[in-house]
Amino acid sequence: MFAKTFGRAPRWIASAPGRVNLIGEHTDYNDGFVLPMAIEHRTAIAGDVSGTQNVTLHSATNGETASFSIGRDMRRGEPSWANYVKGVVAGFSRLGASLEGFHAVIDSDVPLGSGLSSSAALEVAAATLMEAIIGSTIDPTEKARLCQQAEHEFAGVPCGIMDQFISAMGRKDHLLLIDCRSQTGELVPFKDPTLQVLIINTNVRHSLADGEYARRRAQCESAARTLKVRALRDATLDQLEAARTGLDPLIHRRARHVISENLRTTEAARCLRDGCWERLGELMYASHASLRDDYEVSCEELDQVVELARNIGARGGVLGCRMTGGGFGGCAVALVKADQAKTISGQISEGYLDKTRRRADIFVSRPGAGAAVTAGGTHSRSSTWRKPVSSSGKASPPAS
């Protein structure tokens, strides 16, 4: 596709994963903990520098071009798609790097829309590729970080950064069990091959009332103001029993989901290490009963989802089963029996048909690696550019 684009072959194609987040939902702003892995579906950019300072971007998924020139007044534009690498080139701007015009062509099997951070793995995917333009790497805890300002400032969305620290840090085999409020992580291994991880998109996407994101943190910062703590993540159960009389019902439940989701999520994270597949089960089923009763935020066709996989069982391969992303539609995740899988796909594929009406889209994938780059044509740069410390994964999508 590149060559077609521009008449010659790519110096580098960079690429970068979407994500699953295993356990640990809203607790991201609440200076909690998440445990993502890296999915084995990926965002490549082929690209090679330009000769001005111009950019050329064109996606092979939708058939667009945009561009855009460098320069100290670059801003948010039209198309949508082109702001997240827009802001990218912005961020490295700003830390003085000497920056030269691209073309590059950009494509993704990561579903989009589904709640898989498509958005996170193209922005890491474009940090990656001006690594390799510039000729240097930076520190991947910066590089996730500058990702997450490209999508506050360009695309306007206020994400946390769960989404772009996994992108950029994953590793073949392994989670990363992540503290929201040093922004550090910790690769916990996932290693057994008999297990595998089944991603359920329900395809469907529940409008929002304007402002529900905020009215549940501002409730969670309302709890932790009565318990008297910086941020949830410092409570107990305890210390929330305790105060139960002083805080609204309704605030009581919010904050019980996060202190408890916080607990499980760090449980999780033992459980992989300990091999413990029974009890790291019975935590995701007890994280989709708070989201659903306590935090409010499944819907039934994730709810169909989650007891279609419970009444399989164990027995039928199923180990656990829960919500993911943000709620109101979007994705569910499993533990399955990796035998077992395609048997366990078929039966919540024609089951969730069966109540809902709708089809939903089903894939497995292990624990994948993160951003990465290779050379892509003929040209290679000079030995003063270092490879992104990473793992091998799955190939990423033909991009050239």
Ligand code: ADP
The other form holds:
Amino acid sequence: MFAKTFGRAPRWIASAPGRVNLIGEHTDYNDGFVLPMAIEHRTAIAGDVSGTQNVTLHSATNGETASFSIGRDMRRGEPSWANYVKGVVAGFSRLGASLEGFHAVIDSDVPLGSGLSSSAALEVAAATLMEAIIGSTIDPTEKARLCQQAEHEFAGVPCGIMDQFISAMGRKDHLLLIDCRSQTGELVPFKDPTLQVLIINTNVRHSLADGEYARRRAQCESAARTLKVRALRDATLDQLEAARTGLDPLIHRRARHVISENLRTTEAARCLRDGCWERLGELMYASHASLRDDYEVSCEELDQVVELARNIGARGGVLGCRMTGGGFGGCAVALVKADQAKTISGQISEGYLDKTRRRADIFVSRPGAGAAVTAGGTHSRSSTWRKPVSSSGKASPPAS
Ligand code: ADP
Ligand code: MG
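Could the form predicted in complex with the ligand be given as well, to go with the form predicted on its own?
Now the full complex is given, and it begins with the chain already shown.
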């Protein structure tokens, strides 16, 4: 496709994965823990320098082409999908990296807009291509933050750090336990080769999601104030119970979800390390119940999927299942026996169609690898890029 579009072979191909969060929902903005994995579905970007300061992008996914030039005054523009890459280019410029213009073709098998973070996959793949262009890598945490900032400023989405973190730092056969306060991640092995992760897209998105999200954040802040903690991450269930009479019952339930979910998430990481798969499954079901009853962010379709999975049960190869992502639609995630995954997918899609008259899309994935340059050099011998420091001790102005 690159050769067809630009008349020659690409010099580099970089790619980055989408992700699914196994457990730890609505904990990120409470300074808590999340436990995502990179999926085997990826976004690839093939490119070469353009010889000018112009960037031309073609997305084979949507068939559109966009161009812009690299400069100090880069802003959001049209088409909107190109902003994800533009924001990353602006981030590299801000770092002071002398990035040349480039041509690139993008393609992806991460479904767009399904909650599997095709947006982070695009940003991180683009950042990885840009590392190849400048000939040095940037620190992965800094790279993830740069991509997050691109999404904030150029796509207008106030996302947390999880998606870009896991897409940049995921590793095959591992999950990443991320502490959203310190913004550090710890790889946790997913050892058992007989298990797989099933991702069930309900194909619904209820419109109350955005308003309810803002309301949940405010409720958590209010609970933290009453409990006199910096964030709910610092509160214990005992503290919450002791403060019960002073808390509105609704706020109490919201806080109970967050505090218990943090406990479940760190316990889930221990289960992975110790191979306690049954317990991990129980934690997933408990997480779903808490999101449904205490946090009230599930919906009928997600509840149906989890109920169908529970009815198949351990005998049928399902260890656990829960909604994943912000809620009010989107995906559910299940931990299943690999040799029964196909049968389980069939049972869930049939049952879901029967109960909701809707079609579910189901993917199966093991934890996949994070971002990489897959052709044209891997930087294994190249340097790590450092901010050029001017005599005033400040970073040099962005190259334009
Ligand atoms: P999610 O991240 O859950 O997939 P988002 O709405 O955050 O959903 O991001 C989806 C948007 O990202 C798309 O609407 C599009 O603008 C952009 N995008 C992601 N991948 C691609 C791609 N391969 N080609 C073009 N645009 C893409
Ligand atoms: Mg997204």
